[in-house]
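Presented as structure tokens, the chain that follows is alone, the form predicted on its own.
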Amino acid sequence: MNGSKEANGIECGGDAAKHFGFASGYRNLNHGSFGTYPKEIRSLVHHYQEEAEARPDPWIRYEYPRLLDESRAAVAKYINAPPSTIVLIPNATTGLNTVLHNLVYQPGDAIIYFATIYGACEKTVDYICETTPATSHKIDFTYPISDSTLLSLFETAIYHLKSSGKNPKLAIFDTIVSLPGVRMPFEQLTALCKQHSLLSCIDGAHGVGHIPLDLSKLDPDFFFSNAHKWLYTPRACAVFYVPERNQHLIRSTLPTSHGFIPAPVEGKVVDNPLPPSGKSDFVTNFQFVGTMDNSPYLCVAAALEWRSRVTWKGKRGEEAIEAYILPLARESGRIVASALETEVMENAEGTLGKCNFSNVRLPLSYAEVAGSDRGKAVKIAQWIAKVLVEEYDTFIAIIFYAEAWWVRLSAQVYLTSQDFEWAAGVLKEVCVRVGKGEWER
């Protein structure tokens, strides 16, 4: 892929790679798991940490809330949401936990979710069902399937629950599934939630900075998204969106902190020791959630400014990033699938790959290599991952899915097609080693 660098711009590819702090020789092919951020933003987060240590109380009590509001406003503008609906939290898992732990459940209430839910989120659903009257309904399916089939399965689940006397209270679904890395029809799922009077809870862990988002148009009931993955903020930083109509449902942060407003009890008063904010109860609640290093929250505007300088083929900013990464993701899949003589995971409509991931099947036989033993198959995936780290100085996300091994490739502004040509050769070599039984030694 070729482009031309604009004046004062950061050209995608080799030029952009210089802005990141990777060790010499390390290829970061798994941006999707933990993200990373430019070196100049690292300097900024260190600056905020130094400010906090120079004058701890004035910083935490007065300066930090002002800067936090600026970050909230910046990301609110970026995703087209009112600032009053946006707060910052550590990560998407915290977002789901905050929603599920705040809702009040009655006997018969059901939580709907899909088979590809993130593992930590499914465990959160399990915990809620163990400790409250809520039950869960899992929609089983296997990719690749069409969006229309997925939407039909969702409506069928709603009808089934209602006909059995249950109340579908909330549906959890992704913008982009983690593993395999595919795009869900979250816009249509949100619309169906409205149509059937369910609360929509969108896990946008791979959302902000990954795909264009307009939350005012989408209008979900709850939405959370990591900023430290695709937006280039330091870890940990995530966006939590709750429209004003639902903010009364989110009474407590996790953990509960000074902003919580208890139900009135005669004679009992618990004062908030922090300076009054003059903001809504929702925003005030999330402004201080225990003592922790919130410096990453303050780097949102800087991350957006860095993105605005990225260039590619006459485009700049968000347009340049999208014009570079999305085609690179598709190209990465073609390169690796061709070398391995396998295929890229995609449905007939081509909607799964409308994101910055590409999923490629490894040329390994479940029956021949693992004896159709799922436990052995998982061990093989773990062996491959460890070998990639220890012997090839890289990491590629691997999943055993639908009786096959798949690798999830993450495209980014600092990568080029040459990186994926290298990855293809490495994966081919490692698969040969698996076939020879090295994983058992």
The other form holds:
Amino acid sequence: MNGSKEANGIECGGDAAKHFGFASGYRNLNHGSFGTYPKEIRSLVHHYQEEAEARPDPWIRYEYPRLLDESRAAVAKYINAPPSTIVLIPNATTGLNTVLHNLVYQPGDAIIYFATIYGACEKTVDYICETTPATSHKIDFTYPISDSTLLSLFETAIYHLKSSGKNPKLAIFDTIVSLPGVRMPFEQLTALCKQHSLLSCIDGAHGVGHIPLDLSKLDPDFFFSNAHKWLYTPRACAVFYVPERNQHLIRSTLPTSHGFIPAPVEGKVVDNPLPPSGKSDFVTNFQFVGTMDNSPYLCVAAALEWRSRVTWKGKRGEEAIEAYILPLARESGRIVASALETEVMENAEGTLGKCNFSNVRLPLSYAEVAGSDRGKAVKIAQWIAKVLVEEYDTFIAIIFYAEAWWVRLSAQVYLTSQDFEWAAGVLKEVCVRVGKGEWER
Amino acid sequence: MNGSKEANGIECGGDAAKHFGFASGYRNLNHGSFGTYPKEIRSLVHHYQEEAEARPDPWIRYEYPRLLDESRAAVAKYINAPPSTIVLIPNATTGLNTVLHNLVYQPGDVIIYFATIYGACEKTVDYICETTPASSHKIDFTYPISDSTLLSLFETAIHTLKSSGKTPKLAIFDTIVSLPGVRMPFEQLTALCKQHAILSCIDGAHGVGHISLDLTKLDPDFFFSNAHKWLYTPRACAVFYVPERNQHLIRSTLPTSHGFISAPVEGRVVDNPLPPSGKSDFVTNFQFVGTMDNSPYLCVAAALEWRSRVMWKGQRGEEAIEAYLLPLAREAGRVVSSALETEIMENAEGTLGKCNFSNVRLPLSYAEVAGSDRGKAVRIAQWIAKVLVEEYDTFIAIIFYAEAWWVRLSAQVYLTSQDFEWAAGVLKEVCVRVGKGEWER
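Alongside the form predicted on its own that was just displayed, please also present the structure of the form predicted in complex with its partner chain.
Every component of the complex follows; first up is the chain already shown.
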């Protein structure tokens, strides 16, 4: 008798897989990039879209804000933040852009970030530094390193900037790096920011639903996280947390819209054509940011409810999800590294892998297959990704990093170790083809 | 025999109404704010969303860009612009923000705009003027005025600014104003901008699918238009046109994302993790702007195809739509103003109403019902809007303008003059209730 198959329970593995809309035969080994969500939540999104077309104005002007507040409250509770600090935005990229655009920079202000910053975020920093007095300071390093080394590099950077007359204003760091997919010591980094009077800006793209978060305890200056990655909401839906002490710093949404309150000008009257909301300026500002279909924002409670029904070895809900995915991620790395006879990216203390990713090096020599040419190395990575899609009906995230190719495996409730055994075989085959020069033809 | 009911043809009026998803009994008299789209296009959006979950990475990285290009080409053809000048963005607010954020302002640079600018756009101008060296110049006037007067006001503003040592850099104006809903002489304004070496930034929110547009002939410096308003695509989908001569001015999307090309820095390598596109930098930049569900972008061809099947009095497609809507809009104004014994907002030459809107004044005295208090007047407008939703199952856009309340009626293929006769009766009743002070309780 299967004791864990309670009424409504969703057992991790094959049972959970039935809840998702993957094409038959497609193996989604890259949940980390774009996430996905259960089919029953698609029905909910469709319901909201139908409601929107049934009565567009009433829905958008009156109903949606009410449901939005329910979603905000649900997320706030889930990550232990006051609802007044939580708004929803499309994605983490928008979160980072919102923070960086709103801050006012004086000459000498420096934005600190790490070499592993998400690409679009680095480009945003570049754009800000081109168009404002801010400069940036990139902390270069190569994984694997220990947390203490990384923290030490951070403090060194701060000291270095201060002693050269610069003002480190803001530090950007991740909960979990995108590529390679490794956990950062973000709690300690946040504490160091406080200690040295820097604003902490946490890119938690891989955060909510991936690792437990307590925003009240963490107390960063800015935090954003994609709910459509690991929380099982549809795209696009992300959480943006700004503690009340900092809300005056975030004057405008991106784009600027009706909720913006201009600096007062004598005699000038500008109305907000939307109904009065009775909420704080910060919350009202993010309530309407240009016409969008924000139905995904309204799916937070449903996503949390679905998660609460997940089971694994007698556990339920968040505990079950964590108890299944973390070991599966470790197992996936072991299986693939063993089959490829390479290694998992990890430091001595084993902190990088405390997440749902595992990064495994491919058995390819940079010098041999790419002639130590970085451009070629990138093309090889792109070729591998394409071949996996076109011939093996899967997607595996691949990065050229530290003069080697690494795959980032994403564990998920709809996968089993068998999927990673399969992946190991496929990767082995594809690497042989790379070695034969097939990527060049 | 009904000769116009060809196979597949959609006759304006009751027949067309069946194609939309309105709640039974709901009368959508405010198409202008949020638009809507035929039910068969919802099926298409759902199809795309299913494809996205069937194989998330392959869809987003490889399939979607291909289909996006098809949509761009369809829109480009429709408004006679080279495809290389056309990208898709979520909405007009994003378009205006993208232009204003990207421009680089020197002290003395001035942004000219009209008193009738869309609220969120004015707030964007305010934000830009607070955070950059730009200043703004608002051309105040009150409708109704003739086109020649408006054009003269524009030229006067330019001369005034120049003779006081300022540099008019950019002028923002609409194809059709939002509230009140009136047509602007945007072709002549564009020509004047060229003549005086000012960048023309046209907010064509009400543009594509509403009035015929020839971007090659019009040749503005920047143009954006919501496809989800009058073109019948789902929300959110807008066209952003930037002629090749200006594309170097638009360095970043909003938010900045992977396609941004940083100013070159010695020794620095930054990869775009997405597959190489083989397209111009401008087009590639707008191809991915943070994770979003951009399925609406892919519905342009389907929307155009649906429109091509619309019929009216033997005409088909775009001609049928225009032949039905323009007279219906005029009729709507006549019917309602006649019943209310007030007037339509129009100038002597009759140019304001050359669009699908009609603006009618409500029979309410500012002094009598609001004690000449603007705050009360705005509350009255909000009360009327709410009562129409809650008690009459309709939405009519209402604005307090020039010390009077005006309704903006939107003609549409799914409406008939009977809908506006009904609206007239409802508005009459509601105005009586306002006069009795019901809004204050």
